[in-house]
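So this first bit is one chain, no partners, the form predicted on its own, shown in structure tokens.
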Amino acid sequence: MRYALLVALIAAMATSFASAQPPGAAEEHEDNAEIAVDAEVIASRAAAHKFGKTLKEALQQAIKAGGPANGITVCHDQADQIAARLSEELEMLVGRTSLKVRNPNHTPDAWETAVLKQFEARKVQGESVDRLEFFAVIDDDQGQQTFRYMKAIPTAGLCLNCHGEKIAPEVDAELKKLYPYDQARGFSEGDLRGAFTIAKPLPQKETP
């Protein structure tokens, strides 16, 4: 589902860029490529922060109203809706992924898997999980240049209700009902839970 949204976003941006590009824009784009990437990093950090903050607030409210088992409904029913809304608002693909996913729709692609493994290695070397991030401009399968960004998600105390070593029976029962292929268990506070992942197609360069 995430990749269908990305394809649609690429098509929309390519059309709007082609119609709006003035004479000489290709050269100007080349000259300002580094500045453009810096701007995408700033925008992606803001998007990841907004996604995390919105999701955390919704989760806290649900747990306060009905306990940890009630919080599962936020991740199951609202998380992807929040991501889709932010993707549309910010014109970038916003999501979450992990090496141990709960929802198979969040399974990392090859690039995301490599970055998550890099995060794990950097954590072992002593870097703080809440400071781990990585970005790059890559070519997709169709040759479209795409800006990719990932920001690590640390395992907080709140996460342990559903992702820890010991999970309450009522929470465990709800998880098994909603996520029959759940792998996202056994975490301790401070572990690398996963990462926010951002993708944005970049304007196509015109050939001279």
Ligand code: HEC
Contents of the next structure:
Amino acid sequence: MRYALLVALIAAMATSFASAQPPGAAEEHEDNAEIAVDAEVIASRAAAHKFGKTLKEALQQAIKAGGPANGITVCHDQADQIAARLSEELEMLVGRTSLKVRNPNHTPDAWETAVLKQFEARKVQGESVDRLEFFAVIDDDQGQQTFRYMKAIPTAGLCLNCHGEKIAPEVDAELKKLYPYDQARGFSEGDLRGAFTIAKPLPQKETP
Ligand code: HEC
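Following the display of the form predicted on its own, present the structure of the form predicted in complex with heme C (HEC).
Every component of the complex follows; first up is the chain already shown.
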């Protein structure tokens, strides 16, 4: 996909995000739309998996080479770049979000907030965090149908270096410098850290 197309995609997303409905409000979509949605779900699962794997590998490598303070560089400089590259490659908008964000650019919109809360509720009911996912087709104000997908991100031991209760002084100092509004601390292993979030505008409905 060309860059201009990605920009157009992001612009379309911005309008659809603004009018996003909470989960459950999305109407059942009729006819063969279901088949298209199945394909988007499969593509989204693959995209979330690829994004997570790429990030984790880069992070593990950086920490191994220079400790957690060095890992911050990967998260700070590379995470959003990896997301942008994958969005272009996979022709869907790929990102991460959370109810407690470190980078304010990752603040969830209304639809994402509702899904994250739904994930927390499902976790309380005993569902395993690494299996939580949700998707819906949402109409924006212009009637543009957008497929949206989220997949929960569990907190692993490695994550506690930078998202846990006790953070090493040099890591803490660097995080405070880069993220004065950091909320992404105090997590424990197994907590819902956040979610991968994916969006893709669907082809326009034919008007009879
Ligand atoms: C070396 C420190 C470090 C480690 C280890 C780390 N993170 Fe992060 N994490 C960060 C930083 C820094 C950001 C902000 C990235 C940015 O500015 O785009 C971040 C952002 C995130 C975000 C995006 C939402 C937000 O808060 O901005 C998620 C989700 C996330 N981390 C999950 C994890 C998970 C899951 C792990 C363990 C597998 C992990 N992190 C390990 C430093 C770390």
